[in-house]
Amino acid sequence: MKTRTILFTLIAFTLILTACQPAAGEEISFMVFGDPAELAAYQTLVAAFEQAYPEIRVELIHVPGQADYRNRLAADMVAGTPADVVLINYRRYGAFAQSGALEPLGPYLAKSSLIQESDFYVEAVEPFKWLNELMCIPQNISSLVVYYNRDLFDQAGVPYPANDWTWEDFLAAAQALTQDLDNDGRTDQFGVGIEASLIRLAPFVWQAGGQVVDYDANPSTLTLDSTTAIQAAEFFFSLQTVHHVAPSLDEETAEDSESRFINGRTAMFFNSRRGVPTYRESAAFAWDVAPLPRGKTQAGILHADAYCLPSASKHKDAAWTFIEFANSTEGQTIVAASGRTVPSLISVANSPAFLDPSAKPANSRVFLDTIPYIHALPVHFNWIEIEDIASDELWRGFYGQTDTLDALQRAIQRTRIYFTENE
């Protein structure tokens, strides 16, 4: 009798363990975006995972453009046919979380023996909590930085950006680096390239002492018409409209600022960490990164993507096994070596995998030193629409098609309905 009891107990325990494990021979899909240099990082990650877990095969789906990726993801979610694992930015998962399209990953993480929440930077984890429940596991915690062409700085005799440089220092450098090299009356080299959008304006607003929305946790409107926000926008717009250190609309249309930077015709370019693999591969000059110039205070903006598990997945356990591996020390070390991410795992971010002095940028520690000053934009179910509409109006202001106050007020007015619609 005792033997039978022990036998039944062992069988039951085995069944429980089996139910928690992915089935042998399972195949999952993993959808990513990015240029070829970024794709290579995920290909390496998948290869390492399949070696560690040969019973699970991963189909890597690559959609190069971010806009195309977002459209594909939204369509797949609606159709109920998303990939088993997807990457989503914290600013863009709210609609999926509200509709129940994402499987909460907090319960999975709580049971993991490989990773735990305290291993990650809290600034990366918190934005992925929806109604206090962790929805996705962040892979990175990038801030916005200034990439700069050291060779152009040297040629112009301009000092490299200091870690405590100001708006005034930044503007002076941009003016000195904006040059008509052949004296034909047209600018051949620009001091700065920056996207005319809400995510680029936001840190300037925070640095001026303003706010982007009225309440971070439950916003009801943009607050870009405050005195401090207006001051920030005036400075931001003036880079193009007054000082002409950034390309005009015609010039930007002819060759976008990132291409100009890669081709050595723009001295400074604002971007997150995701540009590093491309610049390592394509920029034929010495370059490095600097923190954002500061206004009244220091502030940056969070750029973070996370591994998410769609509720429609039919392979949730296998998908979690991949997400868990990707965010383990081994997984994040692989992607960090590519230059693609600022690891969200504290240990990997502070390791040679990220802080490799022999790999560009030499000043990678800037990304870590600015974490305490990072601000996150709101997580909201309609934030995609809010951000896109606001950016359209800011774009008009940046390129001189309307004045600063009109651009800001129109951004507020046009987005107001989206803060309450579909609540």
Partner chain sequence: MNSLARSRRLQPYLFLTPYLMGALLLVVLPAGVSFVIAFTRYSGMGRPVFVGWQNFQWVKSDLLFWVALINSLLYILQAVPLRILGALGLALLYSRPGRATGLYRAAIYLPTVIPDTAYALVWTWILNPFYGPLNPALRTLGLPAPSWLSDSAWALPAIVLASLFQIGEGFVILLAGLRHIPRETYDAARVDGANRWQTFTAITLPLLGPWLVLLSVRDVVLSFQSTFTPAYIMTRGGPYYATHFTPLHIYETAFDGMHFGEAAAVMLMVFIVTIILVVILYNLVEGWGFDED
The other form holds:
Amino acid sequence: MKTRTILFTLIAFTLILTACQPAAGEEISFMVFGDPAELAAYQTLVAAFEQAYPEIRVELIHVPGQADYRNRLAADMVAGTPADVVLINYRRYGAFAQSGALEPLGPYLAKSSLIQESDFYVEAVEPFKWLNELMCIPQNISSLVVYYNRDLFDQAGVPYPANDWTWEDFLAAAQALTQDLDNDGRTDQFGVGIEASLIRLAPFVWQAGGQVVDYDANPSTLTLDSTTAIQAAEFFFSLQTVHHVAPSLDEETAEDSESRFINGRTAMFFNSRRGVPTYRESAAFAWDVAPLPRGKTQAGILHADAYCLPSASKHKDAAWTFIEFANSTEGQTIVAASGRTVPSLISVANSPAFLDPSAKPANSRVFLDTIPYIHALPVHFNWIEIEDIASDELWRGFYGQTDTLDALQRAIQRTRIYFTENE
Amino acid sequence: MNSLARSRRLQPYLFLTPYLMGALLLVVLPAGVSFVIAFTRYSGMGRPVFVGWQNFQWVKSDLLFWVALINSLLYILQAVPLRILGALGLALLYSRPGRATGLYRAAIYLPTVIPDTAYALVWTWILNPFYGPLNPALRTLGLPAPSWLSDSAWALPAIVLASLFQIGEGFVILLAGLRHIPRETYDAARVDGANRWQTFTAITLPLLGPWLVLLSVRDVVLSFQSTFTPAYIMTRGGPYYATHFTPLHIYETAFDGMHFGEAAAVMLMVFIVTIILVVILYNLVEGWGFDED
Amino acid sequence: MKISRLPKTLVSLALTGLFILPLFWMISASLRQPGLPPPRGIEWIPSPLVLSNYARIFDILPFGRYLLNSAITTAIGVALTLATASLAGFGMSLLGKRARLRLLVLSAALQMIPVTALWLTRFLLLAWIGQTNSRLALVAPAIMGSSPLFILLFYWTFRRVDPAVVESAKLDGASLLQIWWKIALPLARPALMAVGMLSFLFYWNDFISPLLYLRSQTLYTLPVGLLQLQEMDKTNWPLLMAASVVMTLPAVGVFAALQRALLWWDGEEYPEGASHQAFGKNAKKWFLFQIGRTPFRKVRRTSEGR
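Starting from the form predicted alone above, please write out the structure of the form predicted together with its partner chain.
Complete assembly follows, chain above in first position.
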């Protein structure tokens, strides 16, 4: 008898729960990825937007990991239920643009009275043009820089990175900062933390005078086997394999380099602007940013994300209103203040919201100084798969599981089919 | 009378409707759709385009598909025998009630209760070469302490190792199997002067044989799905594809590469392999004289 | 006799320790202070012990919400499963022999198909009817009783219902539905509890469905929450372990409440001796028909430590 009562209660409970549907209304969803500290920036943005446009409510969807974000986005696009506004990197929107899943935003921008194309850095806008049509509105013009722990530099008596430092300077600093503090034969403090991936290697290739792909506009293969690219890869891999200034695979698995950096046990960490909110919150030491060291030439790599509007959205106008607001001076100022972005609006990038010397990193100007030398990876519908596979091979090179040439050649060989495969 | 009789005959099916409908909607229909999608190019958006056997050709030439298949087979070859042996040994040890047997049985079942995600995470910690407790323990015992999840040669065995603790189901099933062996058989053996080992090989093992075979087949089939969570959480298929298993391959092909056609083709193959196993199993079971009443 | 038992007791204690270790280390690591360098040797109990990791996970992610969602999803899943599985089991017990055999074979086949072979197209089907981002997607398997095993468990129980009782109820004008509710179900308490527990674990632990289907954070369940936490900082072990403990304890609790019944096959002492014998015979069939999950009997142990 008692069991039946429980069963009945459960069923009744079920019916009540399934009967509760969310209330309808002009509500849009906005999906972002990032660390908790980055999330705060978007929460502020949404709050400001809802105040300016009380008739629209925004549901913020937060996916912490980039890989999960990407799967989530793909699954949602297929399900036909993507968020109304999504943040997508320029390396990733190609697949969606190709299959018509994104609403071109050029026409919307042309009609806007709040923002226009010329307000933005052209370097950030161009990659988001698919067949000459602007698909998404870039939120930032972030690029790769070197975050460094000033305290560790001071302790080791190493001068801070100069704005024109070279690969040699960088390696020397890394070596001086790699230390076995308790003499137990195990390195406790590393000079460098860098991800073994194509997007990290690419700027070194450009600095050496090489190219990542044959034709930027219409690539057909990776070109990582040129003499210059090999030189760059040799240098890149040698950080781990020869000089051991970066953690070995075991050490990286035990504790990743970003955690080591935050915990004060790695002196220099390569990351884009997105690390700033987290480091402001969690790093208990003095830190700053430096430009990438120079090779033969100076080169940086674009890390721009943009607000995109999926064509499956049922609230396109409201979604555009949000995108427009987020990319207005007010919106970009809010997000920039969190430290998350290098604003894509020229005016905001040059304002105190970004350059405020009292906010870390003091040397934010580095990001703007890099812009004239910035390179972008190609936009291609299969780019993410290409990058993944290439990175898997580069990973082997970086951790000394194969020699440089083999890693590069396998990367080229394995990705070739993805350049042409028509899907 | 006639209509009454018919309604009587149909009534049981009324009770079975949700189950049969569910099976139709959740198993038969998806299987049918896979069958169609496998012959199309489909990014999940837009319309599928019929391409004939192209996806199967792509799959055949896809290095990662073969890597995934081989890894899955390696996993099965290592995990299934060890899991069955473990469950068997433990079931033999605790088949008879004794002091604290309840506690021991509960302890053995405990890891099986831990949710897969949490279980994968705790093993990532245990296996961590610097922080985790396993390697210091191995070193204390004078055993080699590999880098486990970051070593291509050890990542797959590490996942096998973790799976060896989640054998509660096999354990309970074999306990049931042992209970099924009549006491008198053992008594007779004892009267004949058989020692323990002889009793085991002459009575227990043959009588338990069908159970063991079935348990193995089930474990083989389920490993097509049970490897997903550990691979996803612990290694993401790495290092360098060492734990890239079939389910992960399907997931990544579909949701990372958005190649639903290819993914469906792989799925179809898994499905067919499963069906073959089921048919073999069914014939085996019939061979053992299954009778419903 | 006592001496010969000693080695076995030692082995048992060692095994018990071994199988408890994963949970022990989960708890121990959850009490470690984040950011500390690696310990030297095995760290059984971290020093200093901190509880703050538990507070922190609720701080950086809406874990309270996830807990609630997991509870709701599990409750729906369990309730639906109990209803559909017991209905189907009852229906099966009413079938003629041949139809029943066919159904048994079908159930066995269904039980063998890995979700992997279906998930993609299940996803597409749910997408086409616009139900991916919903709880329905998570509890959909409950429509078919979650697992054919559950139906079989009910079937074996209902088969033992005395046909004479059913006939006399029919003569009294009771419908089959009433018979199911008033006569069959009260007799099926062990099966209800068995299926209840196993389906609890099924929905509580489910990682793949929410990973595939859910977009809205307001619907996320604990397994996805765990993944989120891992993505945020994949080597922050204390936080990850704290979240794992939060997710594991309810499952362990349910198990602890019911484990005796699950793990005790102490047939001779079963109060309804005769009906137990029937189950004993069924055990083989039940297993032969492939059987994903665990059998379960509510057994009162009348003689302790025989």
